[in-house]
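Only one chain is included here, represented as structure tokens and corresponding to the form predicted alone.
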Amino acid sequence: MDKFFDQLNLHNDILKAVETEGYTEPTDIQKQAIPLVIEGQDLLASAQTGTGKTAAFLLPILNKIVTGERTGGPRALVLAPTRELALQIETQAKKYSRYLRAFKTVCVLGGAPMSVQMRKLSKPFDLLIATPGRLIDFMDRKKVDITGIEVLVLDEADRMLDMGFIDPVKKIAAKTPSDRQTLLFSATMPKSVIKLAEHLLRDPTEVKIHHQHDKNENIQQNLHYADDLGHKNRLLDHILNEKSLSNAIVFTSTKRHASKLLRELQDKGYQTGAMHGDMSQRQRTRTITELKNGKINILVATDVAARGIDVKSITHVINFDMPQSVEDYVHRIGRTGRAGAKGTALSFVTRGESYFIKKIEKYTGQIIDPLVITGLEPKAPKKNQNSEPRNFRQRRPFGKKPGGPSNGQNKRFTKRRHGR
């Protein structure tokens, strides 16, 4: 084990689970982050998923839990924006707690029965992992106690933003001790996310990690014009079966299409899935499971995916859909490529979405060649087509109507009107 983790005084037990994990040497944001946080400084932190952020919180939470007085309620509270990305940070938790005796975590979200999380939420537990939608429905029923709080934990703000989550955020962070320390993750810094920042943190240090994930260098990323549905399902039926594919994962823009897009799929003959927002938690888990474990290889999903999946087994990401934003494109194509493996990204693009490819290279800094497949290729643009902007109309003379005079006749017309 590299003397990085040695050398900051974690307890014992946790060093032994993260020599069990395999880490031989920290990441960028855990060299940076971890000793701020156990000196107990507030983090602003930007960073992407996949470079090791969930350890740069959990390993010093969970020894300054252990080292500590313990109360029997929560002292520590990570909010995550989805019910995904919850179970993963819960899973990775109880990794490296898994030789801490009495260390209990709990973990709730939307989705799943209330009544096994309450029962749950009852019993003495020191760590709490929660979207903020279902433990908002917990603190009304005064079925949690977060007034002992010491430190918060905001995982991938900008996308808790991005879903309309601010308003019960604050409501969660105003009913922690205001002397809290706050941790706040995010892939990208917008505005919004700076604003949330300044009202939650004190006096924050601010760490940008910058890794091969934010160009995307060990993802081939490339393009299909496709004219219309029908095309985009053609080059779908023929890259499916590719045999550098194994596991893929195709990204549609809505919960309709998903299901549909599905259906045609499974009666084509492939071991499909689907993820979506429509779905309860135990199907989305067993959905994921099942990706794991090779009972499908295919999962349409919609971007409630694009983050806090990690299946390092997906070799392929499929845009059927463009995303609505880049950074959704950056995160979905981000399900592939994990662990440092190789993978590929291909968007299908139509001749109206020219501009949004641009703006995504603009943003990694990579250009984004497009493919052709012999027999699926697109239709030439037409020539000569009309270069104005559609509903343009060319302004006519004044007073010149359809049918009307002559110009000679509506310049004598003007000339009246004016009273010349």
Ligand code: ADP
Second form
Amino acid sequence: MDKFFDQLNLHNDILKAVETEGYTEPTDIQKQAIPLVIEGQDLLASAQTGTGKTAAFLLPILNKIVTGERTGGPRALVLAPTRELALQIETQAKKYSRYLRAFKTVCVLGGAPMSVQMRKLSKPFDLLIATPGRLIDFMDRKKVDITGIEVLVLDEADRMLDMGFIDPVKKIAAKTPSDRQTLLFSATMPKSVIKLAEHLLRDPTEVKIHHQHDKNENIQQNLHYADDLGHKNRLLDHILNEKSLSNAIVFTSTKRHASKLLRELQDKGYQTGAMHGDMSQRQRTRTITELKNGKINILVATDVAARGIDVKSITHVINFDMPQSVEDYVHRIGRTGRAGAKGTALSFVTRGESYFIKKIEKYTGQIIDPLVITGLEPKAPKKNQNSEPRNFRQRRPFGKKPGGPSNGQNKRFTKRRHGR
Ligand code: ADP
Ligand code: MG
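Please supply the coordinates for the form predicted together with the ligand, as a counterpart to the form predicted alone shown previously.
All chains and molecules follow, beginning with the one already shown.
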């Protein structure tokens, strides 16, 4: 075991669980955040998906709970924007607390019956994980008491705001003690998140892990110019048959597109499942299980639904339709290249969407080069594209560009700690 975890003075049974998980050394965000959380500081942390943020807040929180006085009520609350994410955090919490006797985690989320969750809330427990909407339901019915919360965590705050949870989050925070410790985690730091942080955090320490350069190194990003829908379908068909592809997520812009594409792929004989907002929790869990056990290998998804999917075998992310925002792009490609695996992210770009690619490149500091498949060349090739050798994956050197997320944002926060 790496000295880092040992030196943190964590409860032995937590250390044992970390060892069981096979974590030999901390990730960058864990290295920076855990000591600060133990000190009791408020935290404004940004790090990309897949960097181990969950353990960064859960380990010190579990430690605080087991070393302090048990009250019977929840002493820490983790808010997550989606059901998948909440469930994923619950799974991690159960792993890290597996050796802690009598430690109880309760997870409340929409899309599942209230009665079962209500029963769990009525017994003593320590850690509450929730999606904002469902928690408010329980609060309004006086079925949960969060007045004893010592640590409040907002996970994936950027997505929380994108999904319109700003008022619920503020309402929930207002019901917790004002002297609580607050930790905000976000993959990206748009102005809206900083504003929320100013509202909820007290003199936070800022932790930024900016290693997009080495972080995305294991994700090969490219694009295909597509003339129209038919062209996109032919490109997809070709790519889904590539040998290097084992599992893929194909992103569409709407549920309707997802359903249509799903049917078409199934008609062509692909083992395909869908992931969209209208599905019940059971359906979603079943689809993820099918993906993990190989019953399906292609998932057609929308942005909201794919949030929090952590399946290590996903080799390809395909943006059949481009996302609405740069943040969504970063979240989408983060579904591949999990836990250090190699990943491929391909975007189908129509004429007129080039500006958006430029925006993404500026934001991530990485170049997304076009690829051309023989026989599936775009009708209206973009500049330079003819000179590009076929299937040649050119990679220009990385260079940080001005205006990226690392450029002196958040000046108001005085204490700063920077990652690499
Ligand atoms: P994030 O919230 O930043 O997207 P997660 O917390 O979901 O990332 O972690 C991503 C993956 O990395 C998980 O499978 C988790 O078990 C694993 N992981 C977390 N910390 C470590 C560590 N110190 N060493 C090895 N793997 C880790
Ligand atoms: Mg996370």
